[in-house]
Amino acid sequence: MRTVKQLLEVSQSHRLFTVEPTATVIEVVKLLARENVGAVVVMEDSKLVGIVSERDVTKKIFLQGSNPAADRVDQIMTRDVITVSPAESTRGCLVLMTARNIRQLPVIEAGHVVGLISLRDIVKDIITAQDDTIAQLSRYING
């Protein structure tokens, strides 16, 4: 099983996406369809502030009728952001994603956001370690 580093370096995950919370959330939605990914960083003075996902788009913005032409990101950001260093497995990753219902975890390395996983990330992660797994135990087995 890898650590969140050593996925970072080999996925697509060190692509980090990075709004203000004075950003529209209509400005969101474009940089999330342009840059097909299903979340952004909030960052304020380089600190992070929040998150926002495509489902918090849906839920807070058009379930509840509001205009995201107007509606700034810090109106509907997750606050409480859960994150993980770069130091944890995928695995546990999995489970804190799994128990918290989240897909996606910023990665915080010395006060600083350096990336930020998805759960897609992690379930490929985990089946190209079991293919390893299974390849070099068929190879064991037939000689």
Given for the second form:
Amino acid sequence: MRTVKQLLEVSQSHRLFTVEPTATVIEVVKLLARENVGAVVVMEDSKLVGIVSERDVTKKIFLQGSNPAADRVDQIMTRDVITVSPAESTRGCLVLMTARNIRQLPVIEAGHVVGLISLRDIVKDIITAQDDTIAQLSRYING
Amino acid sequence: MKTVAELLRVKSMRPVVRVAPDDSVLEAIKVLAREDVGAAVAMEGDRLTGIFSERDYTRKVILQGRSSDSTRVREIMTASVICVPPTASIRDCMSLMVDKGIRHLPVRGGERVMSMVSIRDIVGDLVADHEFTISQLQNYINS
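Got the form predicted on its own; could you also share the form predicted together with the partner chain?
Below is the whole assembly, all chains and molecules, this chain first.
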């Protein structure tokens, strides 16, 4: 199975969208819609401070007096971010995502965020990689 | 290759999460949160009329400045629902999800909605299934 580094080279995962903690919820929703992604990372002075997803936004509705135009990202973001290194296998990512019930994993290399891996990126990759393997093995057998 | 029906048999059988098209968006979001799912089927009696997801909420309610209290599910749900029959392979479901950019597929036998599979439900299964195929082929080669 491939590594995160390899996945970053062939998938959309290197497209990384960031917001500042002081951005409003409505700004984040606009960004998610414009780029058609499920989450963006929250950066402060080039440091990763959180991640904010559609789920975070959806849950916010239950808070008293919530107002997407005024509420700030740092009120709803997940601060305890689970990250992976480029050397991690895509399999390891799947295990993490399943165990922690998350869909996105920021990739950290030498202290910098270099990508955001989504469940969908990995699924695409698995389909492609396994097709290749099976085709190769079948060719070998059928000779 | 395993079918959806077989996957549903091994998955802890849980009734499909449903909302009514005339529910308010706020009520529907509460159902998603309570059941900890990203989407629900919108049912009028036994008839499937749409699918309602977190994404519909963030894109069509927050972004368009509608009220979650007075907006009805039917106004923002996705009415043309892509379904699969119980005989569909897991692989077909994955391809549909990747191609159409969706995370949920209602499983329909005749007019009856039997269940819903999410991208998360089938990821682990797909991996295991293909590993089995690959190890079988490798055994064949080595024997």
